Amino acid sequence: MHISPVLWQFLVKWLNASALFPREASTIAPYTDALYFFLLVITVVGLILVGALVFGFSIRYRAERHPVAIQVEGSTLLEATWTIIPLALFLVCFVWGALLYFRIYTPPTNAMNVYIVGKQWMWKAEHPGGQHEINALHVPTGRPVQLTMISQDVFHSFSVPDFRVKREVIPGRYSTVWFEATEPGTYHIFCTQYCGTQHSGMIGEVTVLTPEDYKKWTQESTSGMSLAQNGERLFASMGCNACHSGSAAARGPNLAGVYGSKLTLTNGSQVLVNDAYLRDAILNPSQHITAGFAPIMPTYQGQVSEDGLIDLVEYIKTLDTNYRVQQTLTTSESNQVAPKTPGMVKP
């Protein structure tokens, strides 16, 4: 079924003006519109069309015309035709809702990280440039925008209806969504998972500015700190880089350049290192033992917070080298094994 560009344009526009549809605010919106509709327009097909064979059939065969059960006999051609065309709409939908799901869930290699933490009742945004947000995002026109997003507490659902995003936010696990928005304005975010008490109230909003007025904000907002820069703090706070150091003798596997690249376990399976995988190794390090390591590293479990795991995990990923790590760890052992004479005044 082909419907043309203007007639197209106009209905989205009806719908839209008589707020009965939100707006097509993103790349993806206009092809999530087109299989609904899709769907739409050959059910409401299919219902006329069975309703109106329900009802002639009742008219012509009602009983005062045929008192008495006959039996009518099958149509091959007839069975075939019914079995075969529903069939055909239904793997039409199947491979279109398939391309288009593929579409949304994956993100262009440029795409904008931002991390999302949801809990109750509150969105938190986080940009790798050390902007946080509080039931907020400001994102450009014209640039891909990936969202990682977990929750801290329950099950929560993030939900932007007029960029057709929608992306379950789950305890313990990452999952991700992307969009490119088309035109500046501000846009509703929702919770579309009940949460508790407060869900109804668990809302915030994407402003989309132009790529100046968004490089302008960036400069504005900045914490003066990136979340890599309050991961390496971190990282060295714990103490990671005294394993970590990419030594020869190290006693724990090398993190520069891991980010991206496939590592092999103690069991002989290899992993793609990513996001999920690198807070989960945190986490749960017993069950992420690399090969030629000892299963020495301690579990983190509930001394990091989400925020925390983020910066450690973006800290990691701009790892090129082991100059900072070791720069880090020569400062810490020189701090610790200075002599503290009393009335001594450090030059």
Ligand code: HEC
Second form
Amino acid sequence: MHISPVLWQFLVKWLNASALFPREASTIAPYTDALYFFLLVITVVGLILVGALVFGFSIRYRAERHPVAIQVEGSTLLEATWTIIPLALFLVCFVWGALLYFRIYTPPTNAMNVYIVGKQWMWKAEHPGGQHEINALHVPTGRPVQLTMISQDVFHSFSVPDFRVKREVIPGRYSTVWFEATEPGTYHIFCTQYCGTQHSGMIGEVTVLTPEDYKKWTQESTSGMSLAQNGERLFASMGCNACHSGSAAARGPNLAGVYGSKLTLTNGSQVLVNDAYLRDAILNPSQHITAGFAPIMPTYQGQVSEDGLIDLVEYIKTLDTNYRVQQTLTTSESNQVAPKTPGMVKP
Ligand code: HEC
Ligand SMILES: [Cu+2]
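Now show me the form predicted together with this ligand; what you just gave was the form predicted on its own.
Okay, now the whole complex, with that chain kicking things off.
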């Protein structure tokens, strides 16, 4: 369902130019707008219809012409009409909305991942290649980007109106959102969940670059260490490798290839190992014991920051062979030059 009649384009252009409406700068934006305008149109038509009837009838049946009220018996045809037409309209809204919902919630498999950590009152972005940004996010055009987000304190909400993107950022749990930017430029980031005194200052900017410029940016802004490399160091310094050495005699399971796999727990249930599961396995190991192992892993609650957890998660992800190949490519690529650019923070 691609909507591009001339009139539609004109309307959107005019709305954007008039600053009444955000730009359409992601692949999903025209689709959400189409539904939005559809709802707007049927609502306005309904309003005019009902308004006109109220107005017309109050003149036609005014008291001086009809001093005595007359009881009107029902009309099946009329009632069926005003039941079936709205029902059909609502069903269209429902099916259309549900299709769009699934599209918005399901990231394409080739999406690149960026981590976002929200805290009072700023946004941190962490790229797998080791680029760290504050209140800024660089992404390329033409490539779906998935954000894996978490809050370090209270509820926040990450919103980029020009992309029609908005998702809660919650303490203690990863939430995700994805978009594919279509036009190079800069776009506002807002926090759309009231989160304290300086909530209104919790803003930032997405910079969308062409793929070539983005490549240049990743090379120029790397901190020298990818997230996975930081994670590898943490993994050693926190003593994880004492149990997860990968050898058969180790007390903990081999973590290579665990990401994306299905684990069977001691209670018989099966879980899919994704980012959220890895994070939880480190913080609450006693909640889900992998079958065949003793519940000896200590909890790391309070001992590692969200950034540290992201590094560990990213490291464990790279232990999957296929993923590692892909990662090493991007890391070695981004390790070549390392001058600091403004807005960069040390990890
Ligand atoms: C004392 C030994 C020990 C230490 C230290 C330890 N683990 Fe574990 N870990 C285990 C055992 C045993 C299991 C399997 C039972 C369970 O699920 O708790 C496990 C399970 C896991 C799992 C779930 C995946 C799976 O295959 O079961 C992850 C992820 C994990 N550990 C990561 C870590 C990280 C990261 C650290 C360091 C911050 C760490 N572990 C430190 C023993 C340990
Ligand atoms: Cu906030």
